[in-house]
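One chain comes next, on its own, written as structure tokens: the form predicted alone.
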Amino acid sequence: MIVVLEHNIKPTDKSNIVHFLEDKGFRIREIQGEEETILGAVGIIPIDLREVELLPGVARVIPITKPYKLASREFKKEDTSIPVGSVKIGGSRVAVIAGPCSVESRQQIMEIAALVRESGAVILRGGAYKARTSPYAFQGLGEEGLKYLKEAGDANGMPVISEIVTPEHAGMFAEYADILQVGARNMQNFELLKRVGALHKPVLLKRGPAATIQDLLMSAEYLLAHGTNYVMLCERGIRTFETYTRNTLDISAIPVVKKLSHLPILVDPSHGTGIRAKVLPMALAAVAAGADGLIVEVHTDPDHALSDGPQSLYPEQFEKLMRDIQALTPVLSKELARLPETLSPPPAYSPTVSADQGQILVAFQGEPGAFSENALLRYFPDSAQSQPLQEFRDVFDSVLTGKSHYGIIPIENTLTGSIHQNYDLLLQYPDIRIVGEKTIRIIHNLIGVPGARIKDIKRVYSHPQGLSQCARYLDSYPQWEKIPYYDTAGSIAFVAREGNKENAGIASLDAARVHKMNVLKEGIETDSQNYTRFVIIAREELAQAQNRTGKANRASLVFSTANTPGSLFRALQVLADRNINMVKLESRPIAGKPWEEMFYVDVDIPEEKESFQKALEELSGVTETLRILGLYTVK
């Protein structure tokens, strides 16, 4: 049953309840959830409920009607996000594994978890001991590969994922791997999920080639009732009367999964399909599925490969597979997720910062929920700290003053166009620099306070760009008076302080959820392919050292030019002779010169770094100012 705390309960009511419960032989597991506190007791005992319902601080008990208690969204409602290292799998972000069927070698592993790595796997797997069909195959390096992986993961900052195949192991793979693999031949070993669930440590489960879903989430049970908090599923295929592929991948046990448990819920292509070449489309598929998370199998020699080579990728076939991801999840209002690089801001410029050691804080212009959070978010490690500030100006003078290490404001949209207020507040700070970019598909809502229905509304109020975007929609409502405001998160804050069923806004899914309201309408923008480009911003000491590390991509400049024939012909011209791509250019009058311009230019940066400082000392020479905004990485 699931306990129901009230909000502001004594510590001695909520100390007398657990002991009551566990007195009666329940075993308690506290969430904390983002509206309530709830104790989860579980076991087969009877019990009137009325006995809970009378203790002090007790709000109500619901009982929990499905077999497995634990991983049922009953017991919990929001999704379940599992910390591994700096990683952390569910949520908004697709986390990928990586790395062979089997450690075959140190120097095999080394090398295939630099590439997988360097292609953008957050987690590397490799098998250790081998569950094998045939006694005579390969059955692993034991533990000396346990080690190896271990190296691996470590010199590439990767956590590990190995299978564990017996519960004596247990002790050893508690000591190498970061999550420990339960295999599909072992879904219902439940002596081995009994020690693993014990261990207290990150689980994936995989579905049995003969599973019914709630036999997967009854197993799933046995690891979360015997200690750990931590359990991912994992879909990878079952037997079917189907015989060209190696198995079934049942994508659609994605969706039933998410409703039925809070648990992230990963895919195996490899498995599933048996073939290399079904590979790709499977995972693409599985992740459009809403899938958390995909292990697959890469090897630089298949042919060669001890273990499953022909369904193991090549890393040329896994780095288009990562590619083809980042393009898929900006539409599903997901993020792949990577591994942090080098965010931590210097110290020596930003003593007025507040937030925790370590912690970066990152300014905003909005309310909370707004979709430039929802960048932010989705660019900085999950660990950032998030500061809502009223205007655009007040981000850069946060970042300008250390009072936040970095800033991010939208620079473009793909139907309305540049933001020329940011683009000018870029010439106006020379001190700030552009240091990264994120870009995220705009879904707006049509939000109202709870029990409201659109048949009630009289008042829309959203950003003037909010309500532009959704000019067809919101022309269905003629009698529908349209109020600009500053934000749209904020036009939702606004609704929800009136408590007003004649009122509503146009924002993201997330300003309902932060301002717990209802929606009464999905997806009302006029164009899907509603995207808007947002810039990260730190002052020019951060961006200089992020330089140093010579990754950068893309180079976002100003200039002007001579009021002559052919002066912005001339410095295009630099561009083109240097084999150098412009993906924009855009003019700006320049204040205080009527009819003057300054051209803001976006690049790519080759990988002839020379050639771009070149082009750039030649620019210089053709125009009359010249100034770089920021020198950034594009994911």
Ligand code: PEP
Given for the second form:
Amino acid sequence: MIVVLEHNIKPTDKSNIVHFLEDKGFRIREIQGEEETILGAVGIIPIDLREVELLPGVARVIPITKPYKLASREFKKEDTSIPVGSVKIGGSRVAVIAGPCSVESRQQIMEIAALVRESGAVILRGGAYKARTSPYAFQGLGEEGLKYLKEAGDANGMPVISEIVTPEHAGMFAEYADILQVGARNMQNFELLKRVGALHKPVLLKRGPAATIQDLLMSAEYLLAHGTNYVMLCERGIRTFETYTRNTLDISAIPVVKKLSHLPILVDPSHGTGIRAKVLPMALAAVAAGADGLIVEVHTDPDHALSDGPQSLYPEQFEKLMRDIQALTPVLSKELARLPETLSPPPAYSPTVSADQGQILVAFQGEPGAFSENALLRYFPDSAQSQPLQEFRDVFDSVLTGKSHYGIIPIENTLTGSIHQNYDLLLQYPDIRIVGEKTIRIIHNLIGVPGARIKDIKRVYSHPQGLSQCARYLDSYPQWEKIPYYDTAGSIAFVAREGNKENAGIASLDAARVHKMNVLKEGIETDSQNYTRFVIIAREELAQAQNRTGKANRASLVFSTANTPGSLFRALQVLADRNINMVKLESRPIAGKPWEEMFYVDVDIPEEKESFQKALEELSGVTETLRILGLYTVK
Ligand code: PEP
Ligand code: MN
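Form predicted alone already given; the form predicted together with ligand PEP follows:
What follows is the entire complex, opening with the chain shown before.
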């Protein structure tokens, strides 16, 4: 059962409730939700719920109707996110686990680890005890394999996962593996589940080839009931009458599990299909269907792999898969999980920053729930703290004076073009540099006060861009008055304050959540290809520290040329001669010099860093002014 506690419950009342239930043989888990605190009580003894309802401090009692309790959505409304080292699995990020089916040698796992890490995998896989169909097949290197796996993980800053096949190995696995995998064949090995659950470590539980989704959730319940809070489920194909593929990957399990359970669900397209060429399309389908991650087999020499070669990707194929997922995630309003590398720790230069040790402060323009805040929460680690400010200029000032470590500003939108004010500000703040970029999909929603319905609406507030980007939807309600507001999320704050059912605003789902408002209609933008590109800004010192890693692959430059025929052409010729790819060109009038222009150029930095340096030198020879706005990494 779920016991919802009253908001201001006294600690003594809470412990009385816990003792009462424990005396009756219930196991208790406390969950601090966003809106309420609840106790989850699981036991086998029937109890009259009214007895619990009468206890002081209890707001209400809800029975859990499903046979799985701790794993059910009824027990916990919010998605569970599982910390594994610096990675979190679940939530809005897609985490990719990759590596060979089996650890075959120290050299093999070291080599593959570095390659998958480079392509963007965040966790390294490798079997050491292999549950093989044939007793004559390679059985794994055992503990030696686990040692090599951990060594390869450590060398690349990656947590590792490996399959445990017997309860006796629990102690050993606790030492080497960050995630314990329970394989498909062992999904209902209940003694193994009990022992693994009791380690309190993250577990990846694979669906058995003949298991229903309910069977899978019941096995997850074993793990949870025996101690761990960290179970991720894994769909890896089931037995059907189809013989073309090794198994039939049940993509529909993803939305089904999402409805029934709060636990993250990953997909294994390698075992799910058994055929290398089918892995990429099924991996993308899984991500599109809402999977929280993938576990993929990759091998440098699949033809000679000791297990599962035919389904193992070549490193180049894996790299392509990662690029495709990267392109797909913004459509789903998700992110590819990354190991930390893009950000230096907050610098010591700024005595005015009032942050806890190691915390990153990021300024944005707008109210809480603004698209800029959404972009920054997606770019920075979860520990970053966002700081709402009124104007774009305030964001620059906050970064310049060291009140925040970073700032984020929108720079262009696919429908409405460049945000010129921010181009101009980049020029006006010479001590500020671009250090990163983030593109997010913009989805607009019609948002009203709780209880309001579409037929109640008379007025709609939003930023003029929000109104114009939803013109087609708004045109179907000509009777509504459309009122421009300075900010999308701000319009929701205003509608919330007014509390009038006749008012609505247009903004992000985050804005509705922040202000506890009601979403009347999701996705009302006219064109769904609506993306905004943001750039991350920081002081020059921090930018320089970051550039020392030498990983930057994009440069933003700005220059002016003489007002003579062919001068822009000569500047661009420098880039062309050195085979430097230009990805953007934008011109802005120079203040005080009517009809003269500054040119903003984004280029890909070639692998050959020296040739880029040479190009910059030549460019400064053929331009009047030249500034580097930033050197940064684009994923
Ligand atoms: C594996 O991941 O290597 C494996 C054996 O998977 P499954 O248990 O899904 O067959
Ligand atoms: Mn395998």
